[in-house]
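So this first bit is one chain, no partners, the form predicted alone, shown in structure tokens.
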Amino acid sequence: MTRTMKGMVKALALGLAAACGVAVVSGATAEELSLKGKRIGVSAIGTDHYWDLMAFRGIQDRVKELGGEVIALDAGRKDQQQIAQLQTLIAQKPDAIIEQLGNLEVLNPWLQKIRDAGIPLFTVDTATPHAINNTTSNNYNIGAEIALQMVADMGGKGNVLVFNGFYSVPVCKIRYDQLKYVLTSFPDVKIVEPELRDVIPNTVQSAYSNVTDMLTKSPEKGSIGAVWACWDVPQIGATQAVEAAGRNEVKTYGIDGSPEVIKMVMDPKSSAGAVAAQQPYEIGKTSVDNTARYLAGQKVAPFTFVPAVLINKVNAAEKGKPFLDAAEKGGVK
């Protein structure tokens, strides 16, 4: 990435933070907190990828290091089971409530619920006015940062294949925003129309699946230069399509930082050019501290910011391997 590119990635972000007040954890402080005597419900929309199983494993042992009892959730990727559980922990009144991820429009209407039954509301990558305050990465930096990354890499100019199969995800929705945004500044570098959509299950197959036509269609070389996800499962399967094609010259991008990826960018004869990689255990364990620091009266930001570390083929060998150390540490590889 250019020394422009990155100036205009930091420009962005920390004008964001500023202009919304957004705390941004760099690091442990020497803080007490405590939950002794609380009891905080979870509620996670599925736990079946990376991401979102480390962030509800980071949320439930937080709270038990801070002394509370949890009340954990996972729906299991079904809408409606989510809603059924946010009714149940309602039902319950607990102290708390950390909704993680899902389909905004779905959970709206029950999160002002949760609001108007007077618990207050915690999110994980779940973008609300119902929330007290929303831990996550800086999705605007990240979306903007994987967007340069991927037009630098095409040199400017080609066909991008994208999947938009979850725009009603808070942070999918940023993230695509942040691409279209990017591109404007790049009007050689085009959308391939219509858009992918990627699904739950079944995501990898069908990224596959999706890819392999596409390229079968545009069979020429440089005919695509790209893929773009705005998560990195889809990822997977678009890697494996282009290179099962034999058309390494297109380079794929994803974000999250899942272990499977990120070998894929360090390995130089991948076609997965960059993931954002970020901290989702680190993002549960803070919406916890938030959530702890509001039960003691204290004022938290409507949003936190998790940092998050851009993995490309320069710089994959020393960045990726912190990540992959505390996937191992979590008993994932």
Second form
Amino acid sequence: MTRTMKGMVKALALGLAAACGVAVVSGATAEELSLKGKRIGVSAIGTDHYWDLMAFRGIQDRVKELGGEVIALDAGRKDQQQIAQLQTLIAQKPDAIIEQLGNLEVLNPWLQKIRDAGIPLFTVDTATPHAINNTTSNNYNIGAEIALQMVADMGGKGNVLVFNGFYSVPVCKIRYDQLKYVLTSFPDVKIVEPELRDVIPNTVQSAYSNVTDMLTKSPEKGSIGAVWACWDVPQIGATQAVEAAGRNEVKTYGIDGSPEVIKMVMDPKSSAGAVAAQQPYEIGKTSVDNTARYLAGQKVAPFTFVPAVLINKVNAAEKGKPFLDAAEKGGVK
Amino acid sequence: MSATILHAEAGASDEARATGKSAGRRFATLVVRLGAIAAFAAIMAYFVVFAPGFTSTFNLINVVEQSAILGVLAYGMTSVIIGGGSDVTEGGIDLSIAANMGLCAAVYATLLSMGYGDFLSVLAAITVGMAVGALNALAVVGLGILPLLATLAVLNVAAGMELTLTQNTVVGASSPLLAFLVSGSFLGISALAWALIVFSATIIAIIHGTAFGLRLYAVGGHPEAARAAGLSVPFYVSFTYVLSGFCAAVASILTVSRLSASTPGSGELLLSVLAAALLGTVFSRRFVPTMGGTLLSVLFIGLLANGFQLLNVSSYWVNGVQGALILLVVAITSFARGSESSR
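The form predicted together with the partner chain is what I want next, because the block you gave corresponds to the form predicted alone; please supply it.
Below is the whole assembly, all chains and molecules, this chain first.
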């Protein structure tokens, strides 16, 4: 089979999998990948969130599986530290660097330096022109799907509270833009202005108090239909706030698929309406596979999508379980 | 001049008494202090032998660059500790310094992004930094609030103002000055590294080479004696807080150059700044904070993170080792103080 055909078949398979909503373990292709004798630098802005931790682990586990050596760097959410780590990493001259999330504005000049030093750069969930490949979920799809689910649950009308504190993070921008695009077709669904701001740290507590305040401001039942966030940690606080206020008509929507949120969606009494669950561990692994392919002289596409699954109230019992199992396997509950 | 004599006499009588009454304890303190320095040296020696590329000029310049921001902030903190006395609970301390840097960076980046030039933006950042320092001085000297509490309150003021200004977002910035700081170099040493070298030389000269610096030590060490000798204690203490604010402003410009933006979370640096200022005392014979000692400990902290990364030891260890060292130094310092006060 030629490479293009193989690629086409794989793309078709992935597309099909995404369409069916099946959590497919990708990267399990027949080809023999190896990173023997290679040193791979891995830099993550932080691992305090489930998604980040699983992707970071996926990268490290896969590099070791393929016989490579990992230089793993967690910047603990400190930009200064991440820059210092990248600077030292460039001096270490690894065979490739995989960078995972962070502030693009801060990172871009340094990612440029990585390329200037002749080190191949791969990214996880970070779209930048300096990377050879960015492995991520299809955030265009995710953004549209979760927005459509929300509109459907709202019956096509009502007010939405939106958390928009991280528009500078590329994936959040895409998801938010998709939400806005979907809403252009449903003029009766309105975003409450001013939008809310999600923060790191204290994301859950802050979201809880923000949503509580807004519900107090609009006390009539039905005046707020939904809460949306571009990730699912604010969704936890929002869901708790809605339940504490006894406003069960309000449903919450988010993206990522942290185990506690999946459990909320699976609970029929919970106000968590839906979550788009990604496969961060697979994303991390796939990024390493791309790196190995590139180092073996193969051509690699500028981006790779790992399928995500929309978990809603209807399919939660069936679709949620594989994700919880994967989390448990990774030691996170 | 009177301060010089006063200081020298105080030191001489200290030593005379110490040799008389607790020579043994003093000797033990010396041993512990040298032990701590030996531990530092041993760690460095280990890196030199086992960490690949550790001693390369390129790597060492990288570390100096990485230490520039922390270094400038630590000088501010050290000056406050010198002028206010090094008692951990009642002495001088500036908890607002990192948050102040965040605020200055936000002001600087915001003005640049609004199209104001480097001159105005730098001036504004420095004015804001020194104004926050003056607020600290007002609270500590004017209102007599404990520095620990006063600067904690100002920390919140500065952090709040930064959030108000940036809405907790990243503010990108570019300017000729920033471009120079990022890519300029002279004699093979980058502009950022030069910034630390020049700033260090200046502040060491001022604090350790002038009568003014000696008086500052007198004010921090023996405020009553300094007052009796005719020194204006409030002036000197106020000066250190304003200097600390100035350092925060300078550090903010270096930060924006390194991150190409002002970003939230500058407050995180506070612990490292405190660590550097406290660790620095171990390099002085009488456990007093010195600028040279601070510089050494800043570089040590930088080399520690660097060496661990080169050895491929998990970055999680760096925090632990840093914490353990602070504990060790604070323990030694209290031990040494104990021997002084028990006399």
